[in-house]
Amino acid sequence: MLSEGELFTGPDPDEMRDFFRKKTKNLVNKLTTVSKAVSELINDGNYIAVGGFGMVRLPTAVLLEIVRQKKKNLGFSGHTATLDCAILVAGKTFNKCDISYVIGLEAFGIPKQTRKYFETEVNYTEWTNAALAWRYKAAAMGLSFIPIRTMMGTDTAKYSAAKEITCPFTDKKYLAVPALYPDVAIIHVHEADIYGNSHIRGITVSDQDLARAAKRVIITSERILPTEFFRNNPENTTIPFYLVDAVIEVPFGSYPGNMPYEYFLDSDYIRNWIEAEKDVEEYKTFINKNIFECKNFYDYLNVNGGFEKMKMLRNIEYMIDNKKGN
């Protein structure tokens, strides 16, 4: 089988090992601001990947700031990417994408302008969600590829950049998917300390592999905790400090997405986004109001209901009747 897709990132493990060998692993205070993290760690032309899953644990503050700072010509990993993808499209920030699950905003529908952007301005290569996860896994293991059986015999494989190989032990056929080493990973977590030790409650999806695969890691966290939270309970360390380059405390940082055990997604906001994308002028007005006219993430929260809205979404997550819980 010959695949036709373009490979956007190099899978050379020795090149990456050399980079990681030289990366500082000092235990230093990495607290910063969203603006500085985006300005200093994300460059035009970089390849970025976002943690979480669909609308769960979105690092919204960083995504909005990427658009606000007008980053361009990025590569983007479309691994379970929904609203994160739509936000980055709003600024036309990326022009190449490894796609597996993109454009659709879950059960809410297809955002029209986002789809049009992919049809006209994005160079993409196709994968499945599992294949992209295995690509992170290969990178986290320090390999150049990993053999898989998903996608075999499908058109997805044809439009990917995978290569068919034969097992030297059994003569069985496999697809070799190349390691994916992003320049920058952006991950939202429940708790972190000032050094970057991070804790995710519930499903981690591919975030542990993603943090190990990326050259630079930006963590946004619902809260900053004392290091003793990790030191006294090592099992709390989902992502260790030496992988992390920047830490920012961003309460309600996944809004309008869901943060498990913290707050539910804002379904009204998602519907408004879908509706705005139906008309070019309404879409421009919506994006200006929600991104460019907000000087930071807290402005954005205030524009969309502020603390009162966040409390309502928290009650929904906790299954508290909002009529009785206010």
Contents of the next structure:
Amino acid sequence: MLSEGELFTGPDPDEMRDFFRKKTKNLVNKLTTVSKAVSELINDGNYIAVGGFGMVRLPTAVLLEIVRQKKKNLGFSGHTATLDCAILVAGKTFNKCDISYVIGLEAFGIPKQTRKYFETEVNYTEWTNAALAWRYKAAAMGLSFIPIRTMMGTDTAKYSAAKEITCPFTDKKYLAVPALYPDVAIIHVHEADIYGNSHIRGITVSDQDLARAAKRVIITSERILPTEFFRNNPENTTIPFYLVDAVIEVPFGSYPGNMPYEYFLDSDYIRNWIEAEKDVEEYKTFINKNIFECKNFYDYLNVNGGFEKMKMLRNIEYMIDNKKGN
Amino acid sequence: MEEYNEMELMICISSRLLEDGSVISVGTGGPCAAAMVAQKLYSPNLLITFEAGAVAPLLPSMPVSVGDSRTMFKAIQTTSMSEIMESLQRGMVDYCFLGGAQIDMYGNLNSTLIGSDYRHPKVRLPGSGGANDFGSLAWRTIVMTPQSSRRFVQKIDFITTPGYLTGPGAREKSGLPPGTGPYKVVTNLAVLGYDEETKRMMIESIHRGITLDDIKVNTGFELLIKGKIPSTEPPTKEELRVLRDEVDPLKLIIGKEAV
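Any chance you could show the form predicted in complex with the partner chain after that form predicted alone?
Let us now look at the entire complex, which starts with that chain.
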């Protein structure tokens, strides 16, 4: 089987060993601002990957800032990329994409302009959710590929950049998928300390492998805690400090996405986004109001209902009926 | 006689396919509702997993995302996507539930694009997501979808997810794990299965009020027929009660038209 898809990132493990050897692993204070992290760590043409799962544990502040700073020609890992994808499309920030799932907002539907962008302006290669998860895993292991048993026999494989191989032990056929080493990973977490030690509650999706696979890691966190939180209970450390390059405290940072155990997603906002994309002018107005006219993430939260809204979303997360009583 | 809409019909019928003690990977929407009805009525030990990482939750309400908080509610474990996918690859998952924009007579599914030119599609769709992984690795693939000649086509534009590919032996030849593949298709008109010899889709039972002609008109390929076709047992009072009162009281799924 010959695959036709383009490979956007090199999988050479020795190049990566040289990079990781030189990467600073000092225990230093990495607290910074969203704007600085984006301007210093993300360059035009870089390949970026976003943690969480679509609208769940979304690093919204950084994504909005990438658009605001008008980053261009990025490569993007479309690993269940839903609202993250729509935000990055709003600024036309990327033009290369490894696709497992893009454009759609799961149960909410498909935003029209985001779809059109993929139909006209993106060079893409097909994968699956497992394939991209395992491509991160191969990189996290310091390898150049990993053998997998999905995709075979399909057009998904044909338009991927995978290659067929034979197992040297069993003679079984596998697909070899290349390790994916992104330039930058952006991950939102529940707790972090100033050094970048990070704790994720609930599902980790692919973020442990992603944090190890990426050359640079930007963490946004609901809250910054003392390092004792990690020192006293090292099982709290989902991502250790030596992988991390920047830490920013962003309460409600996943909004309008869901932050498990903290607040639910804002269904109305997501429906409004889809609605706005139906009309080019309305879309422009919506993007201006939500991204370009907001000077930072707190502006953005205020434009969208501020603290009252956050309180409501917290109630929904905890399934508290706030309409009862007085 | 109980009244019900097409979505309710498909969900109730699908819920009967999942035997107690089996393991299933589901997405959001109808399939998730079917798994929830099954768990409450037929399969208390049904082990539900979500590809984003949730294992065995006690779903309090319909999730809107495969990774949202509801999928983790009182879960036994919250883990990674690779752990869920690796369980599938190890052969631990009996069922998966899929949909798609197009399906052919071998159960191959398309959720990638509409059009004949890959580089210039008429309509670009989201892509595989976990569908190809589920269809490749789960022992049995169930599809729940409304039936129309636009969806049930002779040749799909893109094989996103493998059914029986080109027929008998094709999955194994391609390298997919042996013994896996399409199992049932539950539509608004009928329950469809697969002929063991030819691996082609066949009619297993027809829903109440539907004729064979209705099915033929809404299918773009020839469905196999073997012997006399029984009629599907319609949704029971109990199934509908559980679905409406306990599973989807906000009508997020059953309030939608089946599209």
